[in-house]
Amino acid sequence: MNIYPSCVPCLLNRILYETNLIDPSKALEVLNEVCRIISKYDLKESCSAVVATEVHDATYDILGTRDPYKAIKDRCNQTAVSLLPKAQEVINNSKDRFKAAVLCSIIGNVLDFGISSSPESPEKLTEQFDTLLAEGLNKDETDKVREYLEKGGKVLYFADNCGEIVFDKLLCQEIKKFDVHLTFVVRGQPILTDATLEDAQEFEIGDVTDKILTTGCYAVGVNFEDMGEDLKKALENVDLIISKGMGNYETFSETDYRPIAYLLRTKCEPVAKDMNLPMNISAVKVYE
């Protein structure tokens, strides 16, 4: 996704939430190295995960530390890990367990901060929860993810964030009842709020797939003139992309790999735009 004027002030306001989780006193000092990076694109052609991915790196080494999110992330966990009971209720409950799973994950996507958008803290998901449920899927294409699922093959489910990873599981454990070869990709290294190997194997994501893998690299999205050899051959052979979140859409939606099946919640005027959807919807679009 290319980059859109509201992009710019929305990646500076979001420097600015994660300098004040760790030295609000270097704000200044991150901002003038922000805005130096930003100047070297042309932000016309330019595509919003990969100068998001610059200015953060740039960001993290000023503040001294690869994971200011640390903290929120394991709330997010935590909070997730208190709604799985209703979650998984939902899911049993449901005369469509597939998509009542698809669902839960996407209510997950809730779970990023920094952003206009973000819910005052990781626990306001545990308030929010019912009325998101009850607000369904605004953008509904599961039944295109039925049929590809149903054709058996290899599938490859990009996740997003922290906290979202454990209703993750809940959709794998649905997905793993078709006849699939299921690979979990996470963040090959700590970005904003992003789930990475560490949070794969606490949340025992493997029970649930058969392959887990990671990005390889440190990126917004992925980043795919340096992800992992076994992610490159993996994305050669498969038969359909699941992706969560906005991130991983902006990357994604860079390149020609179909079909895709977007999951996500549309928390920012760009990207729904972009997909050509309302803002603040719970969605699922397929690319085919």
Second form
There are 2 protein chains.
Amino acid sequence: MNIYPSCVPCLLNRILYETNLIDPSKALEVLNEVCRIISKYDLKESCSAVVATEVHDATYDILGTRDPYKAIKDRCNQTAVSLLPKAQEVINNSKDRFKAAVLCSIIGNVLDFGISSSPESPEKLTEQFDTLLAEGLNKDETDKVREYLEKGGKVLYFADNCGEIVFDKLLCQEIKKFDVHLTFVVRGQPILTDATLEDAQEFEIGDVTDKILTTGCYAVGVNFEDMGEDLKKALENVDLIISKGMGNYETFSETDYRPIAYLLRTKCEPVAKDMNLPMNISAVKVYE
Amino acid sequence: MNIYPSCVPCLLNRILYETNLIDPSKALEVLNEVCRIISKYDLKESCSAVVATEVHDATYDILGTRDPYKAIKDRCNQTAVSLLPKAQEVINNSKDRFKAAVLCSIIGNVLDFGISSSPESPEKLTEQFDTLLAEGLNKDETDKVREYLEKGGKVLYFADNCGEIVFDKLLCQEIKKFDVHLTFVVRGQPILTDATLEDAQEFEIGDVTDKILTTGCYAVGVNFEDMGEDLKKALENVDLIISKGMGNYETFSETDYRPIAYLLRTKCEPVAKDMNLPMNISAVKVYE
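Switch from the form predicted alone to the form predicted together with a further copy of the same chain and give that structure.
Let's see the whole complex now, leading with the same chain.
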């Protein structure tokens, strides 16, 4: 996705958010460097996630930490774990277990911090869960996803945030009921609130999937020029990509990988507009 | 006022606001240039208004207009004129005409566009006027201002926005009831929604003051290094400065000019924090 004008102040606000988590006194220094980085790009020709990646990388360096969101990520995971029995019950009681699991995993995508539509706290999801369930999928191409899964083959599942990954596990369980080879992909290094190998291992994602890979790089979404060899090969020979969240959309939308099913909350206007979807909905949209 | 971290994304949003008024297709080009300019400053040592001035100047150049807010300024003036009889009645019916006029002129300071606390439209002030009147002055050092006026001497009144200037005229009428020489100062060139000589003339500010001057420069607030000679002399020999709005505060707060009475709505957190005041109040605060 090419960067939208409103991405720039949003990115700066996110940078301030993460700076305030670690050391508010460094905010002006961070902003100086971030503006310098942004000004290097020709924004008319720049992918939002590529700019964001370099900007977060520089910010982490100035803050002297490679995981400023660590504490929030832990809280996201804890909140999701506390909601797990409820989500499992929703799926068990549903006539369409697969669709119910898709919805739960997208509700998990609400756990995203540092943007204007973020919940007040990770714990807030506990209150919002029922409302989001009742809302359901406002863009629903789940049946298309099901058709691909019924064909079997190789599926790559790109995870997004911590907390969310707990619900992803439930969806992976349902996906594995189809005759597919399922590979779960997490970030190669901590970035924002995104799930890493550590989270995949903590929640034993390996028990319900065939393989776990990482992107092999530090990037919002996926840096296709810097990804690991294993992932590169997997992407050359894939039958369906399931992509969670906005960061993955921002990078996959620049590529020709198809078919790809985006499962996400439309949490910002640029992504919603780019996908031709309303803001603040739970959406499943397939590009073939 | 040294720039605060949150000033930077706020400034970018304001730049996008004015770009969208004129030509949304230029937004990314504008952002590229604005980030380049900001990155040149050592933000830890930079006045918010100085950075904003250079940024707006460059934006106006790219947009190919020296007055992107012209249409909004006209609507602010029209709205204020429609509220003038009401404001005059409030003053006439008040036991303390001076304080009532101070309050009306600060209510006019709400007319400020492109920041997050802006009203939806200039016309919205018509609905808000009574509420703001009822709220009154939440920081009220009007009596200190009155004491200075009672001493007589030379008073410089620095105006801020269009629309607001209509209420400033009512306050000037009350100020002139003291034995003072009153000079009214507007911006030297159009910037943001600020009042210029054209507005001062349209509303015949000259009829109720002794003199009208301009800052003689293009600047948010006042650029003391680039101001006109007349204003420079006037500032060397002044008994009281009355400064309306945040832009004037951002620049005067960097100087030793005293006594100075700031009359404003605290419309953003950095200014409110810098003045040790709550957000979104009408305030009269005197620095001696």
